[in-house]
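Take a look at this single chain, the form predicted alone, given in structure tokens.
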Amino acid sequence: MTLNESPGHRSGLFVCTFVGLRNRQDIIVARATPAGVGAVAVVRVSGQGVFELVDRMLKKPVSNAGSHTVHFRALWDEQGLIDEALLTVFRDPSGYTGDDTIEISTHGSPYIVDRLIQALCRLGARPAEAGEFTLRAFLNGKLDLAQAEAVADVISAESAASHQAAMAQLRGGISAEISLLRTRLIDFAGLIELELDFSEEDVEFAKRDELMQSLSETLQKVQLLLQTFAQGNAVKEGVQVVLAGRPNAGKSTLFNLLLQEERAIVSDIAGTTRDALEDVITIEGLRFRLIDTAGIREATDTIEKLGIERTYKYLEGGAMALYVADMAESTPDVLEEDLRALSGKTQHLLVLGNKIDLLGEWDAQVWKEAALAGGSGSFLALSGKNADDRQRLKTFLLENSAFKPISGDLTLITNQRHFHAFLLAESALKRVIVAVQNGTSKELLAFDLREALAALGEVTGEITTDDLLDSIFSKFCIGK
């Protein structure tokens, strides 16, 4: 696909002209607050000529108003008065989208909102598509692509950690890192391209020792960023925790203990849990998605067999597996045998030794040794019936999640697309280093440098495609 310089204000950045949404010159309108009845609703209208369009609904115009000003007006259509509202004016390029925009705050009646939007559409606006306001902000240079994606992450943040990570990206954290990396590579890529222009003279404008040092430092930084993805993904999506073990080990009891409610049925009858139960808790700002699964044993009927098969699927896909062992009824040898059978089926296997209230500390130590010998990463002995053990269990989960509190200067990769782009950049940089070491032709050296630059540029949208933009912005909510 041919790369074209984007329209609007994004001078110096190269993106494909985006055709997934309709004409950028259209005036677009959408409700910016959630649907339903509320005290106030906000309708956002944006585009060239928006002030003149809205003036046609007013007896006192706002087209001459300054940016970032608020005006009390009555809104009218052919049927009469719609509502009395506050109109907030944002002039190009000061508003969110970079285009002239008015945000109309009305009473929260769905009837009022629908009637207002219909009236604006009859006057020449059209309904905005998903993410279209933020798309315009990107195309107008108000946000880069990573920041635009962060807008959606801020909206969907469900914990303090995910909100903090999204806000850091929205404020340009990952973009600043990429800008530094690309600047360094662009300088050397320019010198290599210059050498190609003077290939007959066989000159070297880019000193190879300086190039190697710069490449090594850049590669190291890219790899450090890649290492943050595990934590970043956990912050954004939450840590999946699968409670597994033999029947009657106390999985459901521990599930209820964490949630502080009788969410799962607890019974002495083996095989009570036939299907997985899921719920969410937040520990020190980090979300954990708990999954209580069917006990692992030889199934006695078809339904239980399906439940056990589902348990194994969760174990294979779970970021953290908590294997619950009944220390009162089972033995350390059985635990070690079970863990070895699960070896390779899950990446992060921890053991909870349940019913410590029925044993002594010396017995718990034997169980811990068996757990570690079986391949467990960590062991905790507790009682699911002891409310005081809830905090110990929460601390155990947090410590084994590999989560670290986000400092102000820490940049996390929280986006799968960004992670993939950094992987491509890492691969290209490694090829460049090998090429420099082996004295490979300048043509191949320049090609790999361009590949690294392109991969980094994809994160911020300095290089992108129609399909990519369509995929990203179609996931936004209407009105943003």
The other form holds:
2 protein chains.
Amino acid sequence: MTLNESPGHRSGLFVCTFVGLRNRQDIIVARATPAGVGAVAVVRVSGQGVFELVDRMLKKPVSNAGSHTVHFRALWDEQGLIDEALLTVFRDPSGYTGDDTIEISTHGSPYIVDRLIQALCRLGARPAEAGEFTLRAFLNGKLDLAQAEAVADVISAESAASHQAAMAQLRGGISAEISLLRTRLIDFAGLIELELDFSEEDVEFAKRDELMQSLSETLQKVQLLLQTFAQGNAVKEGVQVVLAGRPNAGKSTLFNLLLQEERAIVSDIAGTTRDALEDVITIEGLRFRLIDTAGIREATDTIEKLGIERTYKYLEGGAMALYVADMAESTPDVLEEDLRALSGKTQHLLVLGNKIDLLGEWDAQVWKEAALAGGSGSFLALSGKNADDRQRLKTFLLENSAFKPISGDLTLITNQRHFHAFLLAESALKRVIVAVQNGTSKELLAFDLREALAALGEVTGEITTDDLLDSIFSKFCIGK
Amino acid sequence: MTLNESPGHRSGLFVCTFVGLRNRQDIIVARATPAGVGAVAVVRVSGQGVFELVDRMLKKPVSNAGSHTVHFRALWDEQGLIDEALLTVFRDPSGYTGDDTIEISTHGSPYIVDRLIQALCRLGARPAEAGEFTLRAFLNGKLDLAQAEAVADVISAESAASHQAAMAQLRGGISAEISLLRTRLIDFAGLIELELDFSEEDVEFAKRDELMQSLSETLQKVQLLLQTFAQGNAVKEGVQVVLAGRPNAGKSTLFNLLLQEERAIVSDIAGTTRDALEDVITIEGLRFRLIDTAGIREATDTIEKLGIERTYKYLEGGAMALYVADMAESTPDVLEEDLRALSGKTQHLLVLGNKIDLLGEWDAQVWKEAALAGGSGSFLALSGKNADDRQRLKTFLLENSAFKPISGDLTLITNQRHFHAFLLAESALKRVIVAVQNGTSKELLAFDLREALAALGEVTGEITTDDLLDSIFSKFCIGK
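Please show me the structure of the same protein in the form predicted together with another copy of the chain, now that we have looked at it in the form predicted alone.
Now the complete complex, all chains and molecules, led by this one.
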């Protein structure tokens, strides 16, 4: 396999292979605002010819209106007046999708929205599929793929940290990083391609020391990005914290203490609590998903039946373990024994020594030593009866979450797909480096380099397939 | 009591007494789109100084932008970037409220909307109360009160007929009717006021024959409008249909037949089914609320316990009664007896003779005669087992609902408040007519005329009070 690219026309190499999962010529329409009754609803309709189509519902046209202007109009169908609405005109290429678009802001009545969409469809529009407006924005070059994916993340972000990471990606943070890496490698790929064309003469257009320099810098950057994924994922999905501890150690008291303020806020958001055993709190913008396996644990008190099997599954997924010890009723030996069963499975084992109000600080020191001996990374003595310990508990969780506040210039990988693409790039880059070092065949070198470029290009969508686009955009909401 | 008005400055007479339930100078802010996650959310912020306030969140101002223009901007608070959004600028007096307004179209994330509203409030805006944007539109003379009320009706309309009635009112249908009536009467009120000023000379500026002509035309129009209320109310709230009939007459079968298609549609709309005993179907754009009192009725089968007491309450409220007779198992005599118990309470008594498949059409004739003898207005023989009878049943209900499709120029009263104001106007007008006919004192004449004018003015809001406005607008959604 040879590469068919020279540096002069590199854009020809990794073109988007997408040709048309859906018909891009169609005029598409969807409600863009959430379902339900409200003051205002927005219906988005987009595609070539949309102005003429919408004009057919109006007594006074908008097709001659300038981009980014708003017009009050009565909308009519064959049954009569649908609504009086505000129509915002976006002309190719300056709107969200890049295509001609009208956003119709109606009274927030589901009846009106349904009737309007039906009327537009009778005139020739078709209902948009999930994410189709953003897909068009991507296909029209308004966003790259990582930015398009960030749109969905921005919409679903529920905490300050996840919102910040998504906004950074939307504004092109990750794309900028990759683009820089890729451009330099594409230059080398082009030179090696030239060498293949002149293979009988055994020339080296690509200087090997410069290539190695570039490869190792790229690999380093890719590995740095890979390392951000644990944090990026925690930021996006929340940090999982598995609760453990013997019955009556005071877990419920401590977690009621922790949750009392946030619970009301959390319950506003549909779907935050995924099952009855999970609770979510947000500490300084970072979400923690507290998973209680108490139901199992409290059946008996043998170690094996402490719900450990279930806890293990979470720990394997990267969750933190938070063990609560009853310092008044249990013993440090029991704590140490319990921790040893847990500690092999996680590097994130924290211990709360409860009921400090019944102990002296000096006694707690023995417990702390047992915790560290058992494998815990950190220990906090506190009392669930002391309201002031709430803030100490929150700080303890935050400090031990391995989460650092995101600085303005740190790019986080938050997306599983990007993580896997970077993993592929990493292994391909390592192979290229070995190939250069060993002077192995240029064909293999070119092949591995191409694979690394492809993996990086998948993140921004410079390389893509219909299936990939379908799988990405089908997770969007309709109307976006 | 005298009138202080002459025809030359009549607008001074019935000024809006509203002075400021809430502070009109505040900048108010609210989410305008339904709660929840979506592609787009709209936050509306309105009031004097709003452009300067919003500018403080932007790196590039919008305060110099023209009305009805749209601007892509990044929005910032002290924590950082909130979102990239579209800002639509409406300048006093051309937007919805009449005040300077910005509508901010963000990504449809509850997190972003909350953070944006909080940021705006920290800069000096305050959360808008329910209906406050529309209240301002009313106070700024963009809408009269009947139109403002129509906004809420438009939003909550769930059928073609109720939507049409609300749109007609929003476009000023009822206001136009009243305004015409009121203007002529105000002319006469002014002339009679003049007569009172010259009362010692016993002059008549208001020609009594012309006054009588105008009064009787106004009365006639008011009575016509009053008559539309039954239909208007049915259009807005749906026609109530109380189901009656002995156990096992086949009610369930008939109503499953009727409901089978619509049930899925109906269940999409939150709150349509008000309790477990109620079902809603829409026939040609008109809603029918089917109320089943079967739970009571099936306890025993004595007439008194047929749920009649409960049924009576609905019938007194204007509901139709729909009695199902089992023509295979019961007898025409039982039908006639049951109907007599119902017929005194309603003029809307319909009978369905079920199980026609087990009878000949000729036998059904006897049942029809019994139904009419018992006081039923209409009779339909059918079979719940015959799917084709579904359409016949729907047509039967529609034809007997006293509902006529609304023609373009018929104004319907759909609002209880308007109905009561027109009732007051009617009785005052009748007193004025008697006063003119009997030549009673001009003071009384003026007093009654003033009452009629006040009642009419209440509908459009030319006469109003804080309490009235509060009660009207508090029923709106926030953000409208």
